[in-house]
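Shown here is one chain on its own, the form predicted on its own, set out as structure tokens.
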Amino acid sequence: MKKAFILAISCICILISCTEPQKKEVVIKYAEEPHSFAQPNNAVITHLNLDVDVNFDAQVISGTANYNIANNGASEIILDAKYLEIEEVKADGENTPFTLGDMDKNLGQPLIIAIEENTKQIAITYKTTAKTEALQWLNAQQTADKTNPFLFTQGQAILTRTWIPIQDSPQIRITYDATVKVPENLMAVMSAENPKEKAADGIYHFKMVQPIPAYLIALAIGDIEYKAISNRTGVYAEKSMLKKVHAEFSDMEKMVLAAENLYGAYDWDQFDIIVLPPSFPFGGMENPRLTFATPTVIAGDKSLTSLVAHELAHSWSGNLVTNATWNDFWLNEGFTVYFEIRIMEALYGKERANMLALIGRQDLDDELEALKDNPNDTKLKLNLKGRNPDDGMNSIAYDKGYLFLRTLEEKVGREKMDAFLKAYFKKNAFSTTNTEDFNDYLHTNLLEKNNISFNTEEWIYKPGVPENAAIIQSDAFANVEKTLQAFIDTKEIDATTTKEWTPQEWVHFVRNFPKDITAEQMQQLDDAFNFTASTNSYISMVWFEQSILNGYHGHEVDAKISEFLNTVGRRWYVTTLFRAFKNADRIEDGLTIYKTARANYHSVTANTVDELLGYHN
């Protein structure tokens, strides 16, 4: 009886498969995208080529955006914009309807552009507006040498989208070339193969045969030149600080050896490094082929070139296994920062890379502290659905995340550690992967496959840091906590003992002041090491934060803090001394500050201190 039922419900499904019509099957790729109106699955783009005018007078970038795409029989492909005037968009060559959706603060609008089941090719005419939030327009004055304009952008976390209109999701990787027309006088540079010299007619034309994600386009304009370091690195900058930054700079190539030796061949061709005015928000950007770096890591000695470091590792975590969405960010920079710590090792030796670790965790306890009331914001893996992506941009990610790896590191041992990433930036090369993909991947190939147990999914998924956290020490930090404490103990410090101390030993004696040190204690010392006036931008940083939460005043240190903040735009530095500002009641004296300031910083800076300040423009 039962098999007989079977056999009549076979042949009913055979008989309703064979007279209906046949659906073509829909193969599920991209994954639910919370900071994305894209629909991939129906319908993405694979290739843009671009061709834009730079007008620095109106400070507009107009042109079209030419797409490539695949179809899955869908009859619209949908992208996102933000603060974009779109004035024609061409199917296949002809013109289409299109509509821009409701506008989300975060996120912009929705382009929807109406194609056929066949539609290859997709054309944008539009160009930018002043609100456009990833350009950033500077005058003469606003640059090194005084002499013209520049342009930056910064495409990071979902910023593209208000420059060129595009599916600006992480997980959609698309290849690219561009023709971009600037002042004749001018050069311009892309993530892509870059000009060595300028165009006599100002026209340059860029191409990215890797495919990347979005927030990886870039481009900068100014009055720039370049320098080789070897035959695959060098620097862009303007003249008055190329020579400068060819010096700092110069330990590239034995960089990119030291992480092939690590994790696998460089698979971007060229690792060039544009220094760029000081306004940039951040203090790199991993563009490929490209890094955009702020000024301040420019201090003479080669000291905070732990950010080219960094930036380098973006090319295998970050740029060649990408996270699938914001929410896993930290599978870019946590394993950055563990690569970064790797190089630094490898070329300085293990003493400094455990200082640079260890300032990482004191950065993270901070962090810890900052989001006591935001448990969930201390997890690796964040739902960060309805907020901005910006908002999971912080230590957690980068120090926890590196926190993890290490602990992982010891528990396996750094010979099998190694092995596993070097397998893993192989397998996943050119795409990306979330939290979940990872997991599975790390017990099957590192823990299941060595018998090994580790409390992965508290690490990941649980707030705060586990028990089992590595503990990093370092012999040079002990000294330099012995050096305060007597200082503290007898007022008087001897400075025979902090001769030799690098960059890092400063900042971790300043930022180990104790509560109740007095503003006479630190007059003493800047007496003796001369702080105020300090050349190096990270003790500069740390130090005035010391000034302002322990009320050191005078018109001396008050000066240099006012020329600090309206001249440097990199959001750490210039968020922590806000801060400081607000937490020592004196939010008046830094609103003084910002109100002069505010026109220096990148939007992405300002945004974050609008909020902080509670400052409406």
Ligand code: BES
Second form
Amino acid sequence: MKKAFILAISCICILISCTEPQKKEVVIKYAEEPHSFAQPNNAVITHLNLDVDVNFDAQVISGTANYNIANNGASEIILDAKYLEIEEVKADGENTPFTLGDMDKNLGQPLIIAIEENTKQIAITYKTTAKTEALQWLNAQQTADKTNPFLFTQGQAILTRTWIPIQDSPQIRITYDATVKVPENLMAVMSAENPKEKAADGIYHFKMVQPIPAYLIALAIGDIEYKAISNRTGVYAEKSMLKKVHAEFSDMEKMVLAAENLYGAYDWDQFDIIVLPPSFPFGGMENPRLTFATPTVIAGDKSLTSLVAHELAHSWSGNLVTNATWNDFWLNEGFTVYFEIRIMEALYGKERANMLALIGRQDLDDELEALKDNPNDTKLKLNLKGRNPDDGMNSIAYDKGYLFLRTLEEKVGREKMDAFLKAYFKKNAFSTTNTEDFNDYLHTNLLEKNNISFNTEEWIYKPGVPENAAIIQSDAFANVEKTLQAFIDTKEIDATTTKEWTPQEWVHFVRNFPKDITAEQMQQLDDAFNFTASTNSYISMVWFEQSILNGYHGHEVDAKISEFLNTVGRRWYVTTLFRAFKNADRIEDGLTIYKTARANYHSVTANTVDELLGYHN
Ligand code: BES
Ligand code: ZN
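Could you give the coordinates for the form predicted in complex with the named molecule, as opposed to the form predicted on its own above?
All chains and molecules follow, beginning with the one already shown.
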């Protein structure tokens, strides 16, 4: 396999040097990338200097993206652009011809710019348009404080090209500087060195000295404030949220220390979190130095802060060592879930870690069931060529990826596992790796070295879950299952057993209702435990799902579901509930809610739900 690859590369080199003898010999540094038009082996961007103005009234970002480039003797450089208006392009200060190629609905357009052999810089003057997929412009009503508008970007997987023309491949890393002009009462923050106070003139300067792939460039603008937790961790939020957010995330520094203790120094200087308005489409997004997070994790009791551990873990798996292509997405997410659960174990003990692992195991079984007609999408190594990467990025990467690493850990022992992972992160720091490289490295440095045999190839390249999967046990969850069964059998619940339950135990309880649970039984549980009025978003979500699936309408749950779907845009929550409407043969009820809720969703959530409900905008 490896030999064939080297052979292929030397052939490409020979071919290039034969057919285009005037060019320098091209060193193939970047592998083929199915989701970018860039040809980085010919000419690649190395640094971005972004200078933009953010106009909330027109909902447009406009300005100039200035790039330093490394040219390998090419006469053009190709960037990715989607739904952008390109006004002018300069090469080393002089106007230069450019063309926008055919539009692909997933990838957008190649922006082909003429350059000279010695061109050092290109400057693209451009504007975003109403079709932009990365940006969500929010009015004051959609924020916590309800007095000022808000804007945030979401780059992963291939959306950065809808707000900056760029070589949008995870293999290509750049440093960046930015000057961003915003309305005077708002603060701008990026995945970079950030301000801690508002600038009187609304002009913010940013510097990102660690090289990152395009999908990690991020910007948020709103009426936000900063509150430090330690000298390298802290939170940004709107005023009315700041205290709660600060209390919820007060273990951030401890998490960083635990993470460093496992896999080496935190390489990004600062670790802050910004809590965004509730339409943010993800639980969290690991933008370097500044994780973006949903307010739905602010439960008041730190019960949902594994999200912080997860996004922090990406500072190693994902941001430091990046998946080379979206087909290798499990290298980002599976490693991160493994690392997340290790951090949680270090802070809060094995029982909490195993609860998380078991919830993931149940998610995995649900996903395998949902994908039973698409077994290829249950492989760790994906083939997303020709597809929107978003479609193939399901929980397999997370939960099967986790289970693989946990099974491996149990086979080799923790000590060897940790030494191996630490060395792996160190070796690949600020670089990319693909599944094959990882597999080679694993064989050489862990398995062969210790004379251990393991069915790695089955885990990576075959659908489903191999038979040797680790068995995860949680006494707490076993007790929850017993309590649930006793309720089904006797119609009674002994409140002393549930008194100390954590939200995870409640989630496990609700998720595991028998398929034939009746509306009367749900009413009885709701009377006893107030599920409909829960203030924990995770419990609400699984309770609402069961209510929809089982025809339960008590305690005004329908109104609560509608309210939830009209405020929260977190894709996982939203799709779970709309899928429940569909599976309960109540798609019309789902559509009635969706017609008003959709306007509040970021494009990644709206696109997923459009498809799920067969909705045409
Ligand atoms: N990087 C992901 C979010 C993402 C994935 C964005 C794919 C775009 C494409 C982030 O780290 C993540 O996994 N978020 C999870 C939270 C987590 C605790 C599992 C989420 O949003 O639910
Ligand atoms: Zn993640």
